[in-house]
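This document starts with one chain, in the form predicted alone, laid out as C-alpha cells.
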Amino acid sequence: MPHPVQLGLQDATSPIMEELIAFHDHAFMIVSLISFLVLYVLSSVLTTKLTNTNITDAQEMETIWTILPAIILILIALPSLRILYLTDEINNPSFTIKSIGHQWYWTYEYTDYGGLIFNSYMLPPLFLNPGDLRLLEVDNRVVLPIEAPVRMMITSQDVLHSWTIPTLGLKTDAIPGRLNQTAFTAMRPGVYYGQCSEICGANHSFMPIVAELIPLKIFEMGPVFTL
C-alpha cells in the first residue's frame, strides 16, 4: 500500500514489479545526470565571460552530441523492451481466473474450478470495519496463491475498464468483445489493493480491485472466498 509523502513505488511482490522498479531507477539516474549536465552548461554559459573561438567549427563536438544522445537513447531502450516481452509472457499457468468489468464493479470467474463466479462491489462506508480503507475495501476479494503462475483473462461487459494492481505490476485493459490476458507469479502473501485505471463513467472511482494472496498449499485444500 503507498503511504503518506511517499516518494518512491510500491514494494514490489512479483518479480516484473521488481524489474519495473530496477529499469525505473536506471532511466532516473540517466535522465538526472542529463539535466545535472545540462543545468551546468546553462550556468556556465549565463556566468562566464570567456569566449572560444575553436567551437564555432568543431566537427568532433558534433559528432559526440550526435553519438551520444543516440548510445543513451539505446541504453533505455533495451531493458524497456526486455520488460516489455516479459510482460507478455505466458508460460503453462497453473490457474486461470476470469476477470469482468462492469459499470461499477467486477466479476471474477474460476475457471479451474467448476466455473465458480462472484461479484466484487466496493463496501459503502457504513459497512466499512475498523482499519478498513475508505474506497478502496470491497465485500469479495479475488483470493490467489503465491509462487504459482496465475492467468488473469480480462474482459467488459460495457465500457473499457482497466485492471490494475500496482505492487504486482499489472494493468491489463477490458475491451467489451475481446478477451486479454496477463500473468503474475506473487512472491509474497497479504493483501493488495488496486483500482480501475480507466476512466468509465460517473462511478469510476469507486470500483476497486482487492487481492488476498495466499499460499499454495492453502489454496490448493480448496479456494478460501470471503462471500
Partner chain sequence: MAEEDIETKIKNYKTAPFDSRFPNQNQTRNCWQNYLDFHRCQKAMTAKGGNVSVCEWYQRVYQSLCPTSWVTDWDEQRAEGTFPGKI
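May I ask for the structure of the form predicted together with its partner chain now, the form predicted alone having been displayed?
Next comes a single chain, given without company.
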C-alpha cells in the first residue's frame, strides 16, 4: 500500500518480495557504511594539521583495499544470485490469467475455464468515491486468489507497456507480439496497486493496475458481476 512521504519499499505481499526487501536492506547497509567511511576519511584528510612529505609506498594498505572491495562485492552478489534463481523456480501454477496492455487501459482474460474478459480503465477524478486514491483506482479490478501460485501472461496490443505490482515484486514488460510470463504467490488478501511502467503515450500515467486478492474459496465460487 503506497502512502504519502513514503521513503522505502512497500510492504511485501509475496515471499519473493520479502527476499528482495531483505536484499535491499543488506545492500543498502553496505553502501551506507562504505559511503560513511569514505566521507569520514576524506574529511579527516582535508582537515588535519599533520604533514608528512616522505611517504613513498604502502604495499600492505594497497593490498587490503583491493581485496576487501572484492570480498564485499561477493557478499552482495551471492544473495542477489540466490534471489535471481528463486524467481526462476518451476512452480506448477493453479491459474493462468492474461493481461493485455492497450493505449491506455488493461484487458484481463480468465480463460482456464470458459471465458471472462474485461477491460480495466482508470477512474477519472470526477468519478472517485470519498477515500479513493487519485490516479490509482480502476473500474474493474483484476481479482486473484491468495495462497495459490498464479501465472500471469503479459502482452500488448499496440505499443510497449509494463505491468507491475510493487508489493508483489512484479514488473513485466508488455511487448506486442510476445507473451511474457510471470508468476507469484500472494500471502495475504487485500487491494494492491501498480502503475504502467513503460512510456506508452499521452495517458501512460493514467492506466493503473489494481489487484484485488481474495481467499481461494471465494475466488473459486466464480465471478460476481456488479453494475
